[in-house]
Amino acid sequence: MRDYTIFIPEFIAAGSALGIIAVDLIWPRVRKDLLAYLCAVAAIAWAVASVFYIGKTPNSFQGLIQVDDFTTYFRLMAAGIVFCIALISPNYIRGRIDAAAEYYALLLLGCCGLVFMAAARELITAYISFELISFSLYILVGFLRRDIRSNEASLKFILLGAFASAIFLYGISFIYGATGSTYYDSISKAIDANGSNTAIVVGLMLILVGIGFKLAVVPFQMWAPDAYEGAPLPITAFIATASEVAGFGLFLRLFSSAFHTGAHEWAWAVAILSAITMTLGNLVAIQQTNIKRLVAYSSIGQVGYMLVVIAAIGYGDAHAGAGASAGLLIHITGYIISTLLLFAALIAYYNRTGHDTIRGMRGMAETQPFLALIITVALFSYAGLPFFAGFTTKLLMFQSATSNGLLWLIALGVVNSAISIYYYMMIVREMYLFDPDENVKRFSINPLLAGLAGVLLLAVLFIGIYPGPVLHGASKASTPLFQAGADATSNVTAQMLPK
């Protein structure tokens, strides 16, 4: 029996996307800011509809899509991302982007792909979801049609993305040929019954490459710096959040079910990719002068930290995997909030000054101290300094992986976190220790943007000081991934929180 009610939140999101386009077609002279607010309202409706699925018995649509607490967690993250991007976009796109309706519609549709990547229980479904968010990003990166950097970034992104998609699909063909199925449960049973063989290992590595491209894992990160720099600033924020959420949603669901039985075949590869990714990302970030390129390499480093958990899932049992997954989910949450906080401030500053270089932020503490404070808090959270979200979530994430023989990788993560402090402090130094340029005067910012930034700032501090509620939600969300460890998972929150 097909139960379409499990898709109600996505029906709301996709229907709202079509509705926004219809409003623009019927009333072409409507103020484009109204479309942003409609998109934000749609995101709120999406989140509200998703809340009703919390704690419900997992429900599957013909074994292709599963709606459980894990899916609901990603629904809420997707809706939150769309809400924030919609509110930080209007002032930026005014005068720069003509097709505002399509812009907001693609945000909603792309995040539907994000949700389905996390909810998929079958490889072809995961691939289609992968393509949905990818095509949305390809278009959004090139939305500044008059900007050659935006056009170039979009073209590179499309070419490399097509290559990654082909590799992903090729990996699926190997898995199907070796196991006779593309369903996660059937793949796991086939590996459990017959063991791994060369075809499964090759297919698994090809799938790892495809997902690695989405996450900008080294050496598949070539698209990220150009895409971050060439995209409109709000879309850079969208890539930095939605793309990583989507990739790790698929990673967690896929590697905790389909390939958890043969984890020894891939855990070592993920651990090596994690070490290379975090190290290269942080070292190259030191050399950047453009703030968007610096954030790109910083994000690559962050992906390296998060891959520690995926490796830990491979080395651990169901109980350890559930705890590690909860640690990863809370860190992703803290990272998303910190990123959106950073870009809210960067966009507000760019709207008034047109500067997107580190040198252009000189003297911001004098011209707009509130934005300087916001950027500082976001960067300190990235670096993992105490009392900010990044410190607590990174600590919980690394703590959840310590029992799986990965102490060397965690130690490398700590070293790289220390390295990242250097280039984050370069930005803080420019803002606080130098006088502003003569042509940049003290200015005020949009009240709505300031209000959003204030809420995100409080969220960063709240998670950093009192992570219990978010960790409880992350623990509940991770439970469906490891049914064998479901009973043990109920104690994950108590074990991970400091005594």
Second form
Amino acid sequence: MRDYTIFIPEFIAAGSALGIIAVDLIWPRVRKDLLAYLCAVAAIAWAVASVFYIGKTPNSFQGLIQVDDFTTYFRLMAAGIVFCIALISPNYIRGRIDAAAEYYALLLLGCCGLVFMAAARELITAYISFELISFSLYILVGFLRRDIRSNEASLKFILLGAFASAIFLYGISFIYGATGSTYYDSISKAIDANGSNTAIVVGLMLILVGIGFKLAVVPFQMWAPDAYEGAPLPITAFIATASEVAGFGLFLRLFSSAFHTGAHEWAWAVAILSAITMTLGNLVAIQQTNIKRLVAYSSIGQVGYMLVVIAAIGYGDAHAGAGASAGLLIHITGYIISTLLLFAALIAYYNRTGHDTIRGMRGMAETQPFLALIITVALFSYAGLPFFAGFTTKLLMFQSATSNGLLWLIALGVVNSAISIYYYMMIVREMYLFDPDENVKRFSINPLLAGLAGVLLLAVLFIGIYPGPVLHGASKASTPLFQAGADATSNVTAQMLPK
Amino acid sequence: MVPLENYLVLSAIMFSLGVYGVLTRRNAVLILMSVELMLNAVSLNFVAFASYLDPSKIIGAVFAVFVITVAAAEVGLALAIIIRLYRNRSTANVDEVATLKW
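Requested next: the structure of the form predicted in complex with the partner chain (the form predicted alone having been shown above).
All chains and molecules follow, beginning with the one already shown.
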């Protein structure tokens, strides 16, 4: 039974993407800001449509895509990201990017890919969604046509991305060969029944490389700093949030259902990747002078913390796994809100001064007290200081991941958080302790950006002080992960299982 | 019938050649061709597995078709980006394009 109604939220998002392009084609003289507002409205509609699926029994489309609370959580995050990016973009785009319609359309389409990566229960679907968001990002990173840095960033990004997706596919081919199926449920059953063998281990490692690339896990992080620096500023924020959310959506869904039965084959690898990722990310971040590159390395460090949870899922049973996933979801939520907050302020500053170096932020507390405050709050939240979202969510995440054999990893995470405070404070020092350069004038901030930043600021404080509601949502969202697929799914997959 | 191992060895060789090409070539177009070689190895793997596991189930063959389609889109996108870069810098060599450094 093909049930298309479960895709209504994505129909809205993708339809609006095409609608935005159509509006631009029909009225070429339309104000480009209007397209941004259209995109924001589409994001709101997307979120509202998704809310109706909360608490419904999980439903799947032919066993390919499953819509349950986990998917809904990702839909809401995706819509939130698109909403914020659409609202921080228009001022930046003015005069820099001509093809504004395609820009907003790609944001929406990329986030559809994000949602399907989290919702897929079958490897072909997961792969296509993976490429949907990757392609959108390749184009968006190179959107500043005449900027050499942007061209170079998108070239490096697409070459390394294509390389990584080929490795990912090669891994999938081995999993398919060893288990005879591409459905997560059947893979899980086949590994359970036959045990693992060399082909499965090779396949798992190659798949880890592929997802690791998407997440900028350390041996595969080369693209991240360049893409972050070369991309237009709002797109830097988009990569930092959407790419990470998408990667972890796929990671959680795939490794909790398909590969959980073979967890002893990959859990150690994830733990090692986590350790080197957080350490290297934080150490290299110290010597950065460009704020975008600093954010790139700091987000690599954050990915390292989040991988602790994936390792914990591998070492724990299903019950512990659900708790750990909830911790991961809430930390990602806190992380994307902090990131969007940081970039709202950075973009407001960049639009008027053209500075994206740390040196260029000197004395911001005097010229732009509000922006300096916002950046400080966002950085404190990244660093994990109390009362801000980052502290609470990181605490909940590490708490949920505490299981035997991983205490060393969590201790390393705490040490790394301490290191990260150093380079975040360097920025705060630059803003508060030095006088501004003489040619930097006070200017008024765009009210839309200021309002958005204010709302995000409140959200950071709210999650930091009272995480209850979000945690409740995250636990609800992670429950279906470790249950066998919905009845509809198991019926379909039963027919697909090799005889 | 040719044993499955032969196909797997052939695809492993193709894949390794692709990886070698990506790591050693300087020209972006040649890197792209090496990636294509890797993707062809993947398709070969899928088709070989599909026919050996159970010829009546065609998931593997379907996957190969998807891989080919997405690879075509990827090449189109990458070539567009390379042309853009070539217009601005008059080079398509990745080692000459290095304004961004850590």
